[in-house]
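Just the one chain here, the form predicted alone, laid out as C-alpha cells.
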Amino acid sequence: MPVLTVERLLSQLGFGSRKESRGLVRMGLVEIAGVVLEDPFQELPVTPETIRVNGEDITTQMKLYVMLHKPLGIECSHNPQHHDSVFSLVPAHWQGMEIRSVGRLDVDSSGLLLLSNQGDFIHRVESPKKGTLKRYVATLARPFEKEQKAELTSGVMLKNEKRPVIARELKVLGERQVEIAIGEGLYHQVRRMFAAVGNHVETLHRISIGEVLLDPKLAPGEWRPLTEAEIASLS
C-alpha cells in the first residue's frame, strides 16, 4: 500500500493533480491540527479526520454519500447548458473526487437528490431491476380524474419505450395534487406518464428514494451526508 503523504491526501480529496497539491502546500495553504505544513512529501502515519485547505476545514472522508434538497432552476450536470449546476451547491473539491448525481431531476423539478462517488451504490439505486421506489408530489394543470388513476395504476405506454410503466403507488392529495411512486426512473417519466393520460404536470417535487426521505430541515440548496442507516437501506 502506498505511503500516505500530504500531497497524495490532497489529490485524493479532489484538490487537483499531485503537482497542484504540492503547490497548495508550498503556498502555506494547508494545515493539520493547527500546524501549517511546509513539506508536501511529509508522511502521515494515520489519516487525519480533517485537513484545513485555504482556510476551510475539509473532512477526509473518501466515500461520499450525500442528500441534497435540489432547488428549481438547477441542472444535474457537471457541464450545465443554461443554468447553474447542482454541483455548485456542494464543496468544489468533490468534483475532483468524481461525485455524480444518483439519477437526475430536471431543471423544473425540485426535491430529494442523492449524490455519491461510489459506482456500486449509484448503480444499485438507479437500476430498474432493483426497482427502488422514487416518490413525488405532482401538481397538475387539470383535475385528476378516476379514469386517469385507473390508467396509471394499470400501466401506460410511453413514446420510445418498449413496455408499459405503472404507478407503483398513487395517492390523491387534492383535486390537482397527487403523490406517485415509480420504480424505473426513465427520462421525464412522471411528466410523460401524466401526459399520456391527458393531464400536465405543473410542479414536481421528489420526496423520497426507497426508505430515504428528504430531510425537512434542509432548505432548497442545502445538503447533508447520508446516515449509515440511510446508506444501508439503499444497499
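Computed from a predicted structure; not experimentally measured. Take the two forms, find the largest set of C-alpha atoms that superpose within 1.5 Å, and that set is the rigid core. Numbering follows the first chain given and starts at 1. What changes on going to the form predicted in complex with uracil:
- Residue 53 shows a C-alpha shift of 2 Å or greater between these two forms [criterion: core-superposed Cα displacement of 2 Å].
- Core-superposed comparison between these two forms: the Cα of residue 18 travels 2 Å or more.
- Here the chain acts as two rigid units, and between these two forms the smaller unit rotates by 44°.
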Second form
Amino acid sequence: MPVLTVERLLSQLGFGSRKESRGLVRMGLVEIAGVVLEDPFQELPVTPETIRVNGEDITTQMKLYVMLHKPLGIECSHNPQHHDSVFSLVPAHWQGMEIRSVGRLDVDSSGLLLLSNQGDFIHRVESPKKGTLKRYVATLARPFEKEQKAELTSGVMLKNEKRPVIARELKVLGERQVEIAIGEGLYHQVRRMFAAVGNHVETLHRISIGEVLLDPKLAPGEWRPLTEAEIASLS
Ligand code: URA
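Just the form predicted alone so far, so send over the form predicted in complex with uracil.
Let us now look at the entire complex, which starts with that chain.
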C-alpha cells in the first residue's frame, strides 16, 4: 500500500486529481483536527475520521446506504461509455469511499437504485440465493395475454442461462402494463423474460427491493439516505 498523503486522500475522496488536491492544500483550504495544512505531501500514518475542506467537514469512513431515483438515460457504472453516470448525481467525494450500486438498472430503465460502500450489504441484497424480490412496472409494446402470464409464472428459459427464471409475483395493471417481481438480477432479466414469451418491454421502472419502496418524494435524479429500518429490512 502506498503511503497515504494529504493529496492522495483528497483525491481519493473525489476532490479532483492529485494536482488539484495539492492546489486546495496550498490555498489553505484543508484542515485536520483544527490545524490548517500547508504541505500536500504530508504523510498520514492513520486516516483521519474527518477532514475539513473549504469549510465543510468530510467524513472519511462513513457507511453509505442510499436510495436514488434513477432517471432514464444514465449508466450505473463508474466508467460510463455513452451517458452520464449515476455517481454524478451524488456527492463527488463518495467515489473515494468506494460507493457502488447494488445491482444495476439498464440505461433505459428508471426507478429505485440502492448505492452503498458496505460490501456485505451489497452482497446480501444482490445474492440470488437470498432471492430478495425486486418489483418493476413494465409497459409493454403489445397486449399482455393470459398465456404469457401462465408462462412467466411457471418459469421461462432464457438464452445462455442454466435454470429457468420465474415471475415470483405478477399483477396485471392494464392491457399493456404489468407489475412483476423477480428474485434474481440477471442481465436485462425482465426485458428478456417478456421477450421470451413473445412481448416487448417499452419502459421499465423499479418500484421496490425487498420491503424498501422507492420514496415518492424523490424526483428522478434525487437521493436520500436509507433509514435504519430500511437497512435492517434488507439484512
Ligand atoms: N431487468 C431488466 O431487463 N432491466 C433492468 O434494468 C432491470 C431488470
